[in-house]
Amino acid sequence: MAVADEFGVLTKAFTGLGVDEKSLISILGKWHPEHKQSFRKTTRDIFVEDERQFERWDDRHVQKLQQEFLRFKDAVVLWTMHPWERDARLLREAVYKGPKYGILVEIACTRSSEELLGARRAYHSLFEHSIEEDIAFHIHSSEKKLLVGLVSAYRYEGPKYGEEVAKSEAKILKNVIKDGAKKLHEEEEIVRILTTRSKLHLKAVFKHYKETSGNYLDEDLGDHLILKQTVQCLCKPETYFTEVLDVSLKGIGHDFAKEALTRVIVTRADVDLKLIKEEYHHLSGFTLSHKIEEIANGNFKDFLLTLIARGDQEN
């Protein structure tokens, strides 16, 4: 099918004129990010060019489409969104329908500096607030300072870091954890290191921590879940996402599980899904495709399997 014809099928589906679900799955499942961007830019009845330089859904369509594609569990809507808008909406929901600390950490720590900045810009346009002020105002727990620091970070992404500084900060982390503070996420040095250092620097810090303590940092964090998730998302995202998938696939009858499954596959399909699938297979003994085939159903299952298969071809 020609690209123009594919655009026609999707436009018809997204304007409520009829949905050929098999064609929808086939077309969207093979599209690269540039195809989705081209569709957004040429479909002005559905998408709006935002002043902050991204194409966003026309607000009139979002709720209608979420209802229209309910059986897809938001997967189609999220997949066609500009990544900035998608992440902004996920952040908003994590603040207002929870709060869901894991999703806030996930987006803040697994995106590049430019991707996170883009999500923050989209948040301004969509909600007329910053994500930082929403977290600061709506979250009242002791995790607030860490979360604000993570979402507002713009990390250096170059190849340089200080080896001696990394060794020193590994020692700082070791000593703070050894002292046994009950709320490690409030410890000033931990917050400073995790919210400001580059991912390459942090990998060096965590390597030196392992060499001096004998344990991986996330193992020593014990019940401090938000810190464990932060460490994994910054330096071992495939481990974090595998654990999210494992929990969601065991609780697939619940809405939270379907939302998590959708979020991981949709947001990582163009990034590191191959690594996540390998990690999941190692953890569970099953392939991700096999598990989804076993417990999901209908168009939701077919769309997720299409995205997973696409990862086999492209990664």
The other form holds:
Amino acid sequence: MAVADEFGVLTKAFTGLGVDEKSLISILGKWHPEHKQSFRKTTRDIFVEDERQFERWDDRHVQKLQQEFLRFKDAVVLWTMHPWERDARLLREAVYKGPKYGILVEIACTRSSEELLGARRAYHSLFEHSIEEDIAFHIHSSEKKLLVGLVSAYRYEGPKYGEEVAKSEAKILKNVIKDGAKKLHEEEEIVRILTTRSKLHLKAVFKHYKETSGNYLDEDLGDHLILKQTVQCLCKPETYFTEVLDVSLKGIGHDFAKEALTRVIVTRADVDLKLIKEEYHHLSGFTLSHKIEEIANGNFKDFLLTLIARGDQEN
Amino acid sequence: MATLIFPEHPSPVADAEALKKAFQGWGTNEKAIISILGHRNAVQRKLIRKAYEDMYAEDLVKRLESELSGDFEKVIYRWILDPEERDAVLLNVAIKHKPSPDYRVIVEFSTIYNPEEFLAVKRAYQHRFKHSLEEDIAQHTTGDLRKLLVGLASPYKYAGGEMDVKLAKSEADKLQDLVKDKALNHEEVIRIITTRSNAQIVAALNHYKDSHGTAITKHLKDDPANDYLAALLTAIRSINNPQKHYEKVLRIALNKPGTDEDAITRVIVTRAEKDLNDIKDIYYKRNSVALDHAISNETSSHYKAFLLALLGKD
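With the form predicted alone already on screen, would you show the form predicted in complex with its partner chain?
Every chain and every other molecule in the complex is listed next, the one we just looked at coming first.
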């Protein structure tokens, strides 16, 4: 490979998600001091010219690099963990290092009743508090009531629901939304319906809402992100996860948008990743694997692609 | 301590036969039913139900329902069900109570049962009623009462013994401020009572009493017509001292004109195998009358005889 090409490959090995370990070994491993110096002098965004005449590695880039080296380790640890511990730790992080409402909604609403209960048990063991009390204590915004309600839920999962009740609750939601309150997530009836009803019941409410108003409930809640996410996670999680992946893969997001890629693939690999792949393809025109090839590197990339391919073998 | 007296190894087959005999002929032999069922624990009762079903291809529960009536039928029905199913039934009855839900039952079970016990009741509720307990409570209540009751029924509280003294102090101080501002329906009150573990709440209540002189319950007696305040007071008392709460329920149920049999049945049936003896002691200390005596005076016939059997009469 020509040296200039090597510079390009090396730069790519350092950018994107994860690091391209093989390229780093094969290229850096054989470079002599003059090659390294040449690389340092020409790669302006990684190295800066110091006033005392040497090329200094930009601090922020080293930190970012550290994060990228750890990305594979984080994926492996998350994948191997018991789902209860995994969800308990994700919940904890979402409360204490954020707060990240999206993740709280995601875990509370996309897990089954027993899975969520398990996560709450694990939380007791790990942190000697309940997640309910920690959220209630640490979150002070108006979203608190909704969040505590969602994470406390132990929803009925049987096949029965009341068609008439679902119709009337769709109507209630329609009216509350029409009244246009600013803090819709504080409205008593919205909180009641979304935090206590079974998922099957809510899907019926969703259906009646569309039939009577002509719109999709999650779209009408577009101005209230937390409610939109709640409805999506409860009624059609594939749509929610597809949107999260889309943002994450566009590569422009903050750190936690990038972490979303690992989280979604690892937590959905044995659940509904196949559906998510289809919907992602439908939304973006690309296959998920294609996008991951583009923006991820090395072991991290290979690990994700392997997880994604699992579903395909079960055909 | 429990009050129920039962033999170590009764024969479920013999019991089932005796019960079948009690149903035969004109009328029912209530004495036989009382002498058997009134002296069997939960495991033994379940074995009797199974034996009866195996031997006679009939559900003992349904047979009892059809043979008996009135308060006697209600107490036997609640006694013969599995404990979690019985508690689910009691909760459902309480929620559907008119004109407004009987919040006492919801408060009692959610605060006095430990998290695993209460979870088992919630599962039984879902199985029997095809709804979650939380959604039914939410649908039948509004406003502050809904927030409190759904808040008590939902969380899966931490039940480890760990207790944070600093936190207890700061939450006691917070409660004091809210009491001063007469803001007892404030979010923070509901947060502390519905999400903290019982150990943590008791620590906060004790600190409140130590540093402010009076128990917080003294400030909650202001408005008897306010269901929310009454429920909050019940919750605090139940968390602090369950047996004292039960004594009060019984005392009021026995003293009111037209005895509240449903409340008496509930307390006796749900506590006979747990701490009814302690409740009896408290009742005697408080009223200078034995509980057995008071029940004898206010109830009658087979209903009375069964209650007394559960209270430990041989």
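Worth saying up front: this structure is predicted, and the values here are computed from it rather than measured. Numbering follows the first chain given and starts at 1. In this text, the rigid core denotes the largest set of C-alpha atoms whose superposition between the two forms falls within 1.5 Å.
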So that I can tell if Leu305 moves, could you say whether its C-alpha shifts by at least 2 Å between these two forms after the core superposition?
no
